[in-house]
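Coming up is one lone chain in structure tokens, specifically the form predicted alone.
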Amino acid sequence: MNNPPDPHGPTYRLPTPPPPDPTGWYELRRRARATLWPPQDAAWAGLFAAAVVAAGVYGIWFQATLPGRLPSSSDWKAVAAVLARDTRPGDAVALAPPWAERAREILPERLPTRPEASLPVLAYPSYAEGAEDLAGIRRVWLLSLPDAPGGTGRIAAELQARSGAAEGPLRIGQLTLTRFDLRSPLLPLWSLADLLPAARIQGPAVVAREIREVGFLPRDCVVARFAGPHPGTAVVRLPPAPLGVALRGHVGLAGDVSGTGASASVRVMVDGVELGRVEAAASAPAWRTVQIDTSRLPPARHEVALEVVPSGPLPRGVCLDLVALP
């Protein structure tokens, strides 16, 4: 039997109030929401002050702990001893982070067992495929500061991607040493630096192999330095040498030339015929590339010359790099 409907309408019961929060978290959230929204100047000033205090505390902690995360003189000397023992021609050392330039003071410039072979020290921001040629290098020893900012991660991953095998890392104090064997090393027939001792220099320039800053990066190149605000043309004439499929080179203005308007034009001559030209200027990319197809030339020795025409004062000179690709 159905009950008749209540003439006064349905009956509602209020829900039971929640029990009090013993932690006070709900009340704290309510007060924080009321304080921060709508935004008030006093609230945001307090948050900004708290952020400044936190950043200051982190900076003090970072500075206080940094000496313990940097390598000591003994660590550098131990790494130098390992490299002097295990490196061979075709090896190079890459620094991570790139600002760890103290390695240039400690590491051997040449292999103790092969004094005629140098041990290049590289400090590039990227070693990805196509970023750097790494001409003449078969193995790269990555010298990293794992506890320093930028000491691990990306550079090791980029070298790993270009390598067929890797060995390490070997921990030496606050340094680590990892060897990467490049999968497809670029082994030129010859390089400008190799043939420079037998080259003939014509014109008002001093030409030598040096490490110079080009675009804020250290480059191991042949530097042509000129004197005076209006220098003349210099020619670097190499001895006859075989050519492969191409000549590949780079040109850059050494030092900080921003805002000077300086520039230089470099012409690549083969047997007296200009086959390529590259312009380097303060307003252009720092490290300009030129590649010349030589695959159609007869398979004989050819005379290669670089003609450097500077414009404007170049106190640090022009940085040159050229290799013959097999």
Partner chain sequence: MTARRGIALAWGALVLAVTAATSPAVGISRDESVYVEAGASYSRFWREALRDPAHVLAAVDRHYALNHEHPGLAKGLFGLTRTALSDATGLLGEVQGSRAGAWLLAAFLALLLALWGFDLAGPPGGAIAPALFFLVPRNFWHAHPAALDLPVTALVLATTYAFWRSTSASRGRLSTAGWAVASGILFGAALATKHNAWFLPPVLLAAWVLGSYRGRQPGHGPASEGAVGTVRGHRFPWALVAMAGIGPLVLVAAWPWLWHHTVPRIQEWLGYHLHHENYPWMYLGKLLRKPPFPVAYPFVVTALTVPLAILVAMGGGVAQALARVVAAWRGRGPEVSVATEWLLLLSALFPIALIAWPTVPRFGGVKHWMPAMPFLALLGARALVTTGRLLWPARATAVTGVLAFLVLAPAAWQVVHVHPFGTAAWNEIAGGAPGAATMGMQRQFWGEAAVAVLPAVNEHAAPGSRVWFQETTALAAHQYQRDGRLRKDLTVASGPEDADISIWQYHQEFRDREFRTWTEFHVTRPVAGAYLDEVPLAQVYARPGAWR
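Write the structure block of the form predicted together with the partner chain for the protein whose form predicted alone appears above.
Excluded here are partners and other molecules; the one chain stands alone.
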């Protein structure tokens, strides 16, 4: 039903008056919106040009500054001189970032004052207590490239967390050197590698001390190599030795594990009794830990044996380490 016409005639609504704009901000915004939307070709071109200019200027800045963010040969030599002077047995150098392995070429391999003592250069991705034991190391010299792209802070934090004292950082050009004194250094009574020359090897394996890759990292370990498609069990019997409070070891498959379907079961025997077992396999983690509490054993010398049982062909071998903790 239609409504009757309004007897007072049509009504008109006046437009809402614009808000007061004493600063001109609303007008500016209206004009900007009218200019930018819908976007015109020239606006897109301007946006693209701005991105090109920003990327180009950044690229020039990056190329111009990169060499200055990296150490020079004199920086490396100066650091080598400091380390040659100040390191002592039980020290190691850690690299941050870990790829900075030019250090191996520059730094002394042994302490100049004590040639019988080596100065290990470590290039691990992590130094957290659960990740690396750092056996035999009391002090770690962190050698950093602080301005190199990629960042180096995490490693310093991890070392700081397990250190009682730190000294530095000492800035030498584009390198920094910080010394961390480990709060609880892991100083073994003996290691498998130390006792290997006196050990008896039973079974078909060739056993030798080597530095091998496990999970892409170097491991100074005892390698048991097995020939043939159906390798048998090998046993490494160590001479009687004191055990301390614990036996701590690691196992891993040596070398490139691609195409490796086999694994190895490693049993740790003390006086003929199995006290621990760990599996070396291609799956993560590559470097597996076993720890055995020996604090309740009588404080005499005990015979420790490692029994390695491969499940299939392992031509590259199994990497083993074992230490007795005091």
